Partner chain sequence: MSFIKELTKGIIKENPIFVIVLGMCPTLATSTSVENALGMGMAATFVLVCSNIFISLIKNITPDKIRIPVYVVVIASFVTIVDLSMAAFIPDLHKSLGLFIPLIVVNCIILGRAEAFANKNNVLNSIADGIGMGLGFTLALSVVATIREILGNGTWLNIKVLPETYDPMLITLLAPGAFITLGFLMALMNMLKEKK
Amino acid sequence: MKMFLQLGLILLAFCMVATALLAYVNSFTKPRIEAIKLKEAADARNELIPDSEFEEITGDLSYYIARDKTTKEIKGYTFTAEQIGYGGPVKTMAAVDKDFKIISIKVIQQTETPGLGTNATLPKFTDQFKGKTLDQLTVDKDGGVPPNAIKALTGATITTRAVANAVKASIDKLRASVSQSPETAALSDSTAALEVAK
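Supply, in the form predicted on its own, the structure of the chain whose sequence was given, as a single chain.
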């Protein structure tokens, strides 16, 4: 009995030392990892809508307003959409213009099957989203007809649906959020005033 108690105390001591070391190392690496993630997200936004400055809006859907660096006019919006694919969560960063038509998308995180679902990161797949409207974000296996739909990846329909459906749901939320923003309300009021003046 005494031997088991000694072994238990030794094991407890090892666990406490290991936990302390992990916590110590984590305190150094966590800020660096967060900084790298923020830089990667900023680079992805700049790739989707180049030559823009971005303003973050948080809410039900967090998104960024992309403005022209010179004129400060709104060029579009970027957001990250996520849905479970075949191998886990698939995160997609998307950019849309002021009319919520897709400018471009980029799959930024996935754990899909190599050679099948991972093809969602390739331009051959992502380029077909360019210019699509909310109504055209239907996968061909679900009744959509290309080119006014998304052609599913061979052997990776679940991944294709995850990307298309996540982007579609996020655009829907974005449209609702933008329509309620004070800036949009101000633009609507000024447009209505111009119509009355005419």
Contents of the next structure:
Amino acid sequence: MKMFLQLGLILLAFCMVATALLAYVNSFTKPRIEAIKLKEAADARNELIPDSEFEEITGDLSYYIARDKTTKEIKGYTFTAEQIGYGGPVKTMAAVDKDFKIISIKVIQQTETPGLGTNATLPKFTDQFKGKTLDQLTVDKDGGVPPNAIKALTGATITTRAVANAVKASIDKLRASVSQSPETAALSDSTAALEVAK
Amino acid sequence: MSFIKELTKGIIKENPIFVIVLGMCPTLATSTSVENALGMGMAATFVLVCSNIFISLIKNITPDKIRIPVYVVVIASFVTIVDLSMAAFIPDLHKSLGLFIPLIVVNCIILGRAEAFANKNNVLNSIADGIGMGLGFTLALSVVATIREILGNGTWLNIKVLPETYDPMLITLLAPGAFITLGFLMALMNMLKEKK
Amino acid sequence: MKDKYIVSSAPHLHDKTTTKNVMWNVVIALSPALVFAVYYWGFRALLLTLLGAVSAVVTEALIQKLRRVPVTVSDGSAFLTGMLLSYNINAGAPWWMPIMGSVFAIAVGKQVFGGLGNNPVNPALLGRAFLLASWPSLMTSGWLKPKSGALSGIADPDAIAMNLKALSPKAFDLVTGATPLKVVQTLRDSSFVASINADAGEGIDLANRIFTNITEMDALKNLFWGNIGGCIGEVSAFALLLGAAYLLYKNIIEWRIPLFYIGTVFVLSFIFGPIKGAGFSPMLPFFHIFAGGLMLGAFFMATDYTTSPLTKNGRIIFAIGCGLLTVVIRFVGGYPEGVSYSILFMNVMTPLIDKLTMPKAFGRVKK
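Given the form predicted on its own, state the structure of the form predicted in complex with its partner chain.
Following is the full complex, with the preceding chain placed first.
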């Protein structure tokens, strides 16, 4: 009995030292890591819509409004869309212009099958999203006809769907959210906004 | 003398993958491309050397009965500290290797070497063992990855090596392909050993 | 010589059956299907089959040389494996496809485990699974149209197709470009059904029209004779039944596995076959037993001696399991056809089934 107690206490001591060390390391690395993450996200946004300043809007869908640095005119929106793919959630970062046409997308996080689903991260796949509008985001296997559809990856239709449908759903939400907010609608080019509202 | 011996044994004679069959999960998961294999191999070698030093240092103050939980705590905390520090101070390296760091916690090679070697040997030999085993792991991983990447993707280290007309054999990139490749390589190792 | 003196316990059964005899008889039984395949697709089908069979024989001989064991290719088992593998690929497949499949089937499916009698799963099916995982797009598309018919087996494709082309290009592509099981699988996709019905306009239930056409008598006749798109050896149910009758007559295969396998598929497709939104057809169970590779699988692959249970009750369990899995894969899985995977899965279960159903030795008291 005494031995068990002794061993338990020794293990406890090890754990306490380990925990203390971890807490100490965490205390000074956490702010740095978070700052790096924020900077990376900002860099990614800048890459999608260059020369802009971003304003974050939180809500049903969190997104960023990109405004031109000098004219303050709305250039577009960026957001992160997520849907379950074949091997877990697939996160896609996308940028659309003020008419909700896709500027470009980037698959930022996925755990898909190597060699099949992971091809979704390649430019060969993501480039086909450029310039697509909301109704052109149907996967060809679901009845869309290219070039007005997304061509499914070989052997990875589910991954393709996860990317295309997530982006599609998010644009839908974005459109609703933008048209509801009078401030942003007024700021954007009025004819384009009307076009979209239809 | 014994330093050199401990250093070289892990590369062929006691290769952690082909001979001791340790660390199968990361082997199967990260051998899809040579780039991944090298990343995983280097990260694992680094952690292995450090954990061997630690374990070798604390071997005298650790009671025998609870050594395994102690090793697990030591290795897991150590890996986490490496992970956090890398993310905070060398983010570029963390981006390419960071993916593999959490995987190393469950890499049996680390615990296996702690139990089989570092807790019985001095610090210097433990360092040699860590480097040797790490190199053997990296080497074996790269061999598996070379076969899988060339057959499954037509590339080697992202360089196109097979003609455009080659239709990649996708199975080599999937789990069954990993098992089959590994199985054939082990058979080859055994065959060569028998010949000797 | 030493093989002649086998010491074993009673009963000592003697029979003229030899491995050689059995294997070549199965090859004979499989040949009508090849005749039909050549009729529908030309000599390409024969060429692919020969490539598969010959490369299987060569692989077996080479590996046996390498293993320093007697070369036994004349027993026909490797030839049969290669032939069955080729029967499982599309007549439009590239020439190297049967070769790759056969090499894998023999090397990894059979010789690695120690050769004939030691393989845990059917080597030909393993070869097919390998091809399907390696080249999914080549294995599931590019079907060749049979000589006088449509891929989907719909009796008068032109009449319906012309009409369809105007109504919905998507539906037209489906009916002219997919195998029967693929058509039915696609009709299970409610978003597809909604989209083609929307194309066709108000009042036309296009999905139902396709479903009715594919299960009507004329289409079933095409399925029975093999005038459809599919793998080389699986299309003609008639030719396969002819071969199966020969094997049953020769006592080479036993009736339990095929009967219970096909019976399970028949019953389950009667219950679960109807598709919501596309209608019901009384002929559906017949469609499901004649379509795809069920006949080939049930008579020629599930009955493989090494990989099916030894006991009679075990065989029934094995066959029902195959049927159940086939239906599950066809109706809810990602692939249109599930015969090969279901047999592979039940092959792995075989030792377990044998253990559970082994009869008690006479006189032994239950513990």
